[in-house]
Amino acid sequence: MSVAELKERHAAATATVNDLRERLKQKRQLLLDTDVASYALSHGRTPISFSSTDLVCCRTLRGHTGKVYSLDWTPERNRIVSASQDGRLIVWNALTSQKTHAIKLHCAWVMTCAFAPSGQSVACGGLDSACSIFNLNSQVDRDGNIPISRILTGHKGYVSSCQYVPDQETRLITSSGDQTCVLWDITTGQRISVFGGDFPSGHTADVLSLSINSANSNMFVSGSCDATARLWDIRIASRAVRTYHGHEGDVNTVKFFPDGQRFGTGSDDTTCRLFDMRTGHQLQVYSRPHENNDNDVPTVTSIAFSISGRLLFAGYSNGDCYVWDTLVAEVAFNLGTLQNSHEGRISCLGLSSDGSALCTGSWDKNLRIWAFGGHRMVI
């Protein structure tokens, strides 16, 4: 078979796939008779009121000399760990802005970090394709650095995200550019289960993000460059429980809704979406308004839900941070319009465990802590 014939067959197959994808999309739309916002508005629900005094920047954490890529809160909400292009992990006291630990990494290309449930250890991973564990109570070496207590190796691509299984100090899940997620036993350093890879129901491109269901820690969701999110059960690694379609670009971030029955996603296609975990239906699209002259449309980099789920915080590549009203799909506020907002891409964000504060990290090398001000109750 000649090269020309191969190209012709490839073009025909691509056209067939695109046609099937469009028909599937139309079929899904016919099955959805409404969305969350339409239903809420038809029942008289009104958008939440929000102003610049309701969420105020109360702390700026300065200390990194490179872009901030990732952050995580401890369960007791008074400490934050951040990972940066400068090759360091910094543990901050969120109440005083003071650094409690500064960990120099062997590989500077770090992409993700996470606190253990106890807050006594931190994990990180990046382009070295490994996940490193540090015990914050360890004695420092002669150079003042905390030694690595465990290295989890086995991925064949960069480690894009890591998260401890809730209430399990020795279990951690990572996602990777090798198209898989892995459940690890930190005590032994061994892989317990691999999700995806050789299995046909796995992702077909780099896995960028994951979120473990706090209501049922056996379930987690992953987002990928294949424009899908997939639900996994750690007890059944051989196949994904469900695949969620709708995005038209890389799924950069995923996060479970507080009730554990839904989850949100953020994508390069500029939208956030809300999915029903059980049915697979797309419940709502949160799409920012486009300007006529806006050729470089900002992408969604990170999301988090308020403790009730009424608010969705979304960070964008242009430095905006939208506060979405999840019920009516309207923007309640944009933190990026405030005078003390970030001056670069918002790469990560996270809410404290009690929902009282939001932390954002940026390519401007800083982290900012935003607290609900005035008489505004935590939503």
Second form
Amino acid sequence: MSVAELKERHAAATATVNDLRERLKQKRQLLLDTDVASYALSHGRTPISFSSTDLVCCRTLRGHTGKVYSLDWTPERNRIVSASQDGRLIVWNALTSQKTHAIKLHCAWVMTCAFAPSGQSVACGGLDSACSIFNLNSQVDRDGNIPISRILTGHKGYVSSCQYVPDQETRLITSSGDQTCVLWDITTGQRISVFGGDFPSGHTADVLSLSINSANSNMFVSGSCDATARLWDIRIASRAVRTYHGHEGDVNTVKFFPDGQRFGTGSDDTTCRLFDMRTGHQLQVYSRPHENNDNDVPTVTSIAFSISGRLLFAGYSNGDCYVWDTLVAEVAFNLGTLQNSHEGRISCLGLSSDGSALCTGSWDKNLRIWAFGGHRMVI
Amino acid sequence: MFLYYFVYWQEGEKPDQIISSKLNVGGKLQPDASNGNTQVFINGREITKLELRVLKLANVQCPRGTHFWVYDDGSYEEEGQNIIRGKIWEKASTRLICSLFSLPTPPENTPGLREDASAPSSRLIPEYLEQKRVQKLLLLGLEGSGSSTIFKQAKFLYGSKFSAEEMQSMKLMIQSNLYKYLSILLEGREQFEDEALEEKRNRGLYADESHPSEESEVKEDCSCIYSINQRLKHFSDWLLEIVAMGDLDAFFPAATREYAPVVEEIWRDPAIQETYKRRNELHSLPNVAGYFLDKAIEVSSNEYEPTEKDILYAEGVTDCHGLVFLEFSLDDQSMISDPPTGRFDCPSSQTKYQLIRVDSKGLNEGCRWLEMFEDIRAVIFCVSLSDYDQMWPRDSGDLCNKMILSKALFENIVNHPSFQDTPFVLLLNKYDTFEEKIDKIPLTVCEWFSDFSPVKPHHTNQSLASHAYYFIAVKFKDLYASLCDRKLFVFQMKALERSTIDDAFKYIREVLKWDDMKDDNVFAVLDESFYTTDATYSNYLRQDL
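Next up, the form predicted together with its partner chain. The previous block was the form predicted alone.
To see the whole picture, the full complex is given below, headed by that same chain.
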């Protein structure tokens, strides 16, 4: 077949695909007769009440000399690792605010960090297009630095996010600016699977975030600059299980809902959305109340669900940290209005494993830990 | 336990060093420890006029009677209020003034593990001032603009030797690139073959009408100058398929040695040579392809060690796609404008540089990670002069004039919010190739330069090339001035010639020096203090300066 004929067939196939996509979209609109909030309110659910004493900043972790880009909690024992523009990873004890490790990175341009399930190792990645693993128990070298125990190379673009597979010390998934996600075997340093890339169902732009389903660790979802989120099955790398449309801007962050049946996303279009994993429906949009100036509406940089899922914490580029009531789609509280809140963009946030504390990291170089105060139960 | 020391001092004198306020030494500070008389207190000690001056310069509200509490990282609050107002030594100008007045400032990095204040000696320049002198330079440009060549030249000139890993990485990169070039040639060959056969068929149709007797001959002849034999076709199909599937790096460079003879055979095949002659139409084939394909056997062997020339010609810097950086120190006195000093006892000061090169592939519009480079001192943007007649595929796949694409990338970077105050240096590269080309292919093939109408060359002393070069430089300068109200610094070079790299870096350091002098309103503030009539004050000044 000649080149010209191939081009023609390719164009025809693309047109068919676009047509089908449009029809699917219309069908889906017909099926979406309500969203979560309308349903809940129509069934008499009331918004949760939240006041400024319910979530209190109980620790401020100071020590980074550059913007904080990423943080992660250990699965237990309340430690946090944070990555900053100053080229360091710092491991903190969240209860005492002490720094237990400060790791100087070879490539200072780090974008993400993660704790291993055992809490003995940390991984980080960034503009060096590689994911570096550090064992916190290793002997420091002559300069007092912890040496890299493994470096995972192979990405053709920056590493935007990394997460260990739950309960697996040797497996890690990374998302990258080269439009792929990769599952790695840390012991050999090899790629086990590549999700996306040259296969047609992969992302068509930089992948910015990923979240592994804690209820079923074979599934993970990734968010990308192509305004979609995609669901992947680790066992089947060749195609995405499902693609979720709806956002109008880069999807900066994705996080599974605690029950593993839904996931939330946050985007440059300033909204957070809740998607149903199996049907693909967009269940709810969480958009900020109308602002005065439409010019610089802050974008969503990071999200986390509370342990029951009733609350959605969303960090924004202007330092706001909204606590959304997911059921009625209203803002219960804005941590950014508190006096001791961050002074800059909130770049990352995460909930501790028992759900009792939220940690936020910001471009003001600090991390803050917020705990449910007083009589307020952890929800 | 709360402890009170803010500064280690000798009684009656100004403070010498800042140590942690948490240190348990000797008890509470006496209010008159420094003989201050300002009625402003820090950690219980009345501060001196000099310190008060510094506080004011740091924009700290300090009316008389204020009691401050300062933490060991420099953040301060009014005693008892628990509201951190800010950090006293946050601004660089504050720290600079402190060091000039020999006042101490807190160390910048607190890894938190060493809290011993046993290190005395505050007369040395504080650490962050030292850090401030690491000048970061961002180097970027489209593929083929020469940015990676410049990086490698800088490494040869100023950096340490390439390590064994780096050499290995480059070798693997060169080897796998060989197959990439080959696949581009083979694809081109197929396309040319299709077109030639199509043309032949069309001619054959006409021929049918006028020369019926040749009919059978034409119909049987399905070969042309681009055709290759069956065996090579088999290899070609296989290679093109794995490239299309994106699996090239699964096979190469691992299988390099095995296929080396085939590579050589294909490269020498007349069909491929014919294709290579039309390489202007093969847009993704870089100029260096021929250089490496000629040495295919040598490159493919296990014992291959890239020569310096090979390294410079190779595309890219490492087989990883991340950014690369290089740190080096240069004497400040080796710059163009510095007059030779007569003082032999003056130690030559050095400035540390960090040259960072990023791949242009990730630099699309609204690039998210560029903001990580907001602290760089200058952006070095590379453009290849000889790109004016080259076509290049955009992200969408369609072809566009490469110089126009460079212009678009340039605009994106200049407009990026992180670089609003950053000086830009434009390196117009490949002047030698440009010189050769300009006489044959007019500059106006690039629509941005369509208004280029040089005076006839033999009327002036300037060559057409140098005319065209100035025209392009002015085009970029005007574009830059229209985007921001600054001046663009332009420099001409031939990246493969090492001397031009050295000259380029001298030029860049001049640019940084001019930029530094522009920010010197800090010294204007100091000037004010020379005229104060306060006796105590000028005592300090005379002592230190």
